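Presented as structure tokens, the chain that follows is alone, the form predicted alone.
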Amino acid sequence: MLPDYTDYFLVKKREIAMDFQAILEEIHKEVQPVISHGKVAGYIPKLAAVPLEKFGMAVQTLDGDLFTVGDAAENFSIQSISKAYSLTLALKFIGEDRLWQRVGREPSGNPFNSLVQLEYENGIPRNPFINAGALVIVDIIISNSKNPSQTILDFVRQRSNNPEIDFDADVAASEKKTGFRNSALANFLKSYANLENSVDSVLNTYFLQCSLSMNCIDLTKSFLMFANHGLSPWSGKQILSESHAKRINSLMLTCGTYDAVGDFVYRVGLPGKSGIGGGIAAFIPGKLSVCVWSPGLNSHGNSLAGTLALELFTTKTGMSIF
């Protein structure tokens, strides 16, 4: 008769959680130096107003194991990282064959709001993570849906299991006032036949999606279905095939961070995406999903601290995907 190992199991289950959190509080205290160094996004007034020194980072297991250090509890404006979110509506309303012929699949080598790019390639935004690109997926939830902007909060709501989840009509309204440069965006994609929908709506939509508000056990819980091959810890319903998932989980590594995702890959190791809010979400297939925010920017427009995090948890855990 075989042993029984499962109070072996049970223990070491418990010795990886105590080790998960410990790790997370090393990480805190070790990118102190560095959370004062980077900078807000100052050209959308209601991000400049967030405190430099908020920190805040997340673990969830497919386990079901959650660690939090900091101000992981706290909201925050998520911006880009809803572009993971838009993307996986689009690819289930259209289909790949559709989206592909609209947007492309590879890293930009450009600043994210980059014009010079868009008018070079004719008006085929270079991936679906860059804003011109992201213009385009929110134009085909709009194609697709009565209220698109619902569409795109209960989707998250439900990825999330969190039903308080909102828009922040505030910084929505503060990206709209300053948006200048997404609406030439729009513009030239509209010039070129590539949004179906008028310019205000797919403006008005995309602002919205980028003030959703959460924290960053929101976006760890989320992040699972990207980690468990399109499939819902939560509700038990495959949300995408696992085909698709492969497809966003490749486009997040290789361009989930804009012009910075060499570096990214190299340091951190890990598919993600980031957004000019501070945040960056991330996960190991198979395993958990990690967030971390902290609102001051390198030069790129991710998190200087969050970078820093996240390459020391790969380093301290020993995982990441290679």
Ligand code: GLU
The other form holds:
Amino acid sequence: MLPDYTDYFLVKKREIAMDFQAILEEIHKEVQPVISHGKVAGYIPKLAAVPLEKFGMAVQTLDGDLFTVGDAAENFSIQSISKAYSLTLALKFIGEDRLWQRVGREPSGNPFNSLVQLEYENGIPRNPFINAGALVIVDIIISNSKNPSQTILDFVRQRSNNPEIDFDADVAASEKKTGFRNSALANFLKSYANLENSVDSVLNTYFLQCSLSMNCIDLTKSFLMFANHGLSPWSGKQILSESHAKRINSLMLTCGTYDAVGDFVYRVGLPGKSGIGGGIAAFIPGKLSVCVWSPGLNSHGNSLAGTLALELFTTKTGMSIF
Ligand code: GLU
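Same protein, different form: I have the form predicted alone, so give me the form predicted together with this ligand.
The complete assembly is shown below, putting the previous chain first.
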């Protein structure tokens, strides 16, 4: 007897018939009551001034279709989302063996800027996405490139297919003025000999990297390389080996959304990276990338309405990695 393929065909049909635009519009309406309940990041003065009511979302499929809603084309400060790019670069520069000698790959379970954890783990940050880990990653980029900030910028511009993307010097300066915790983390790392370059050069490059100003469309375009097993569709270049893409994607799933990662993955079911500018970029391998921006954060630093929007997206579409 022939096997029954009915369910398979039903699933396929559901995906082909998906009206992403209508779904984004529904989500936009449904998150409205939640948007004002978040709090903008107060410790970087420039970010504290961003209007709470902004909301944008974009979906970019591997078939080349783009869907947007709200403020999807408005630039914002991507902050820690940039750590997905810098990890990609560092991995390309020095490979896995050397990289994992200096940074761990476990969820932190602690706030992203915790000093305590770094001390009791002897200067080896728990993962590359908490601030201490990201500082080590920036140190690797500095050691391996003539002009590190330009290297980061060129990489992001190429992956997003947008030469206009730039750092926001005001945001970087604003963070530098109040960046006491990051400065403490960098000094700590130096005391454990886990920085090769000067504390100042690492901090300056880190603040610039975090200040990258991008919109949801740029982010979904660049995150297609993670959804596409390391191949960036815009350049046709294999940016990461399939194996490295698998590893970075796994880290985004387990460590990409701060110490709320368990709750985030439970609700959303996708790997992704968030930033305290209110952006979250996520993706479904083999299918699409999706980015949302809403500056109001929850107590862990993830966008409050953004997390809800992604939860609604995977619920309404029935698409996640599970
Ligand atoms: N530049 C921010 C900081 O270092 C990034 C934090 C984030 O987005 O998680 O505090």
